[in-house]
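Next up is one chain by itself, shown in structure tokens, the form predicted on its own.
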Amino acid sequence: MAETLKWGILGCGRVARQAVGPGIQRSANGNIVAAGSRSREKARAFAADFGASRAHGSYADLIADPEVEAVYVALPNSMHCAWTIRAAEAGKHVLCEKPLAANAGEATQMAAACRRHGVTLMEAFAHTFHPHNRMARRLIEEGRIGRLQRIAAVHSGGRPPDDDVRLSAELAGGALMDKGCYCINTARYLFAAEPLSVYATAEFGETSRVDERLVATLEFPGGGIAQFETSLTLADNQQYSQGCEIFGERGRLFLPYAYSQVATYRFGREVETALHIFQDDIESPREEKLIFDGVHQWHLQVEYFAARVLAGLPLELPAEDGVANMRVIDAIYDRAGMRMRGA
């Protein structure tokens, strides 16, 4: 079995350069050995900085490398399809950058195409390898809060520029896209179930025609409730709202953090979090607070990857959990009244 897993780069831009770039520089079973770009200067400086040793200027070639194995798939949403299928045709495995796809039937077909050519395909929620996220879902599974009855989320940010991709509903742009899939994914991992039904309400740009700001609930069996608040309209780009409460029969967790580690994003530190736990007895309340040391969730998540396509080993999320995600998401823009991206 191979020690180190051989990385292609395809799309060279933020969050391959600031996470997961530095995530695969830090794993100890793979190493980034190209890059590809549009612009084969873009690329070049990204090879350089990362000991890549080729930069490639159109995203075939980088596909067409037969020194990558697996490739980091960081396009706008509405490329991630085709690229996807690309690679998987060219014997490649897949990370792909959430959302999967731009749509489920996007999701479907790309999950379809990776099976049928014998490669790994999985969507990047880097926050699902979070210690902090692994041990909510812990202390649920073991009983600590009584059954999971309902979950308050909310993921926002800042307005980007307006020629940023997440305000393009060419490129399958928006909110919900960009952030409140988190939300969602988060959900359905902590209920291990799948929403029996939606509902959602969404402002949406004039000018950019995407979600700028979407509230939705999602009805799990049993009478499970999530809701989340996800948009890209807080007062400018240094603010970032996200939490994740978790009430049970018998308690409540409360992630401050659950998402993304913004600090190490943007500024490559690793902060430490915390899980806070509630017993709301009447007589006796009590508060215990876990604290996890800071960790690159981005490292964690590629380590996880290339071990598992190294040993040949299945996916703890395969790619079918990231078509079940986009077909949530689906659902909600139908039901906000936008229609289905890529269509």
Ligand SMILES: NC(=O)c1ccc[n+]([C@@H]2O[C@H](COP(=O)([O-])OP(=O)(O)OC[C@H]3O[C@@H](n4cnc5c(N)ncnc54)[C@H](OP(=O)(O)O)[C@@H]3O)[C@@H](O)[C@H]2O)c1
Second form
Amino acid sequence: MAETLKWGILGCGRVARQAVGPGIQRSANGNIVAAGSRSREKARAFAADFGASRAHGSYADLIADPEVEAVYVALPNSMHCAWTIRAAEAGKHVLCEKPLAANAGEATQMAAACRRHGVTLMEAFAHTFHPHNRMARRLIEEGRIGRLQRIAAVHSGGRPPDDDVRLSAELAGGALMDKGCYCINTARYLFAAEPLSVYATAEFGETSRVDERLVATLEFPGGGIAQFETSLTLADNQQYSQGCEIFGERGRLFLPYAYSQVATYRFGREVETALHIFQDDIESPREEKLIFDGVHQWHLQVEYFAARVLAGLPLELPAEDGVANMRVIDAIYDRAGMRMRGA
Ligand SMILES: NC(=O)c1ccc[n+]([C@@H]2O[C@H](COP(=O)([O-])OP(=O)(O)OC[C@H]3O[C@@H](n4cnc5c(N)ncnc54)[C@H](OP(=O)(O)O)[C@@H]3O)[C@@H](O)[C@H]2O)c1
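Next up, the form predicted together with this ligand, please; the one we just looked at was the form predicted on its own.
What follows is the whole complex; the chain from before opens it.
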């Protein structure tokens, strides 16, 4: 069994440079061997910064590179499907950025193509690797807060520049695609089920035509409810609002930094986080705070992916989980009145 996975980076933008590239560099079982960009200069700069020996001036050349074993797709959402399928056809494993595609139909095609070509496909939801999220699910499974009743979450940021991919309808941007998708993923993970129905309302930008603010309610089997707000409308780029409160019939959990370790993403700093446990007994209310040392969640993510691929083992959350998440995104957009995403 090979000891390291040879990665190729498809698209040398923000997340590749700030989060996943550094994650692969830290990993014990992976190396970046090549970078691919629309611009050879940009690919060269990325390759130089991350110790890769080759730089390709097109995505097709990166995929055709025989040394590349796994492709990290860090492209705008509307391009995930086509390039994942092309990578699968070339026999490469794929770690694809979230959300998996522009819609569930595309995500289904991606999962099928990867299955057909015998390669692994995983949606890059790095927060699922943070130990505090694992602990929240464990506490729920152990009955620490009783039967799960409701999740209330927020994941929002400031308005990006007008030409940012997140404000492009053609590139399948929008607040739900950028940030709200994390709230859906966590709710499905904690309820360990798919929602039966959704309700949603959104504000669409007049020029962007994407959802810049969206509120949704998901109803799970047994009456469980998840509600969240997601937006790109906070005051400025310094503002980032996130949190997930989980209500059970005997107590509640609170994860203030449930989705993104923003200080790590932006500045490379690992910061400790907490999981708060409240037992709301009226006579003797208790609060416990579990402290988690800072981790680099993108490092944990790529190391896990490489370990599974190298060992030929299945993923805990396979590509079909990403397809299921996309189905919920589709249902929310339908409900909120947006029917077209992507080219
Ligand atoms: N997991 C996370 O923590 C996280 C965080 C942020 C974003 N994301 C996801 O990562 C993906 C990329 O987001 P990002 O924030 O990194 O975006 P970004 O900085 O705009 O980078 C996207 C890259 O895609 C390539 N690209 C190809 N066609 C493009 C077009 N028409 N317009 C703009 N870029 C184009 C460019 O790479 P080249 O110029 O090199 O070809 C560009 O640098 C999205 O799916 C997003 O949802 C994930």
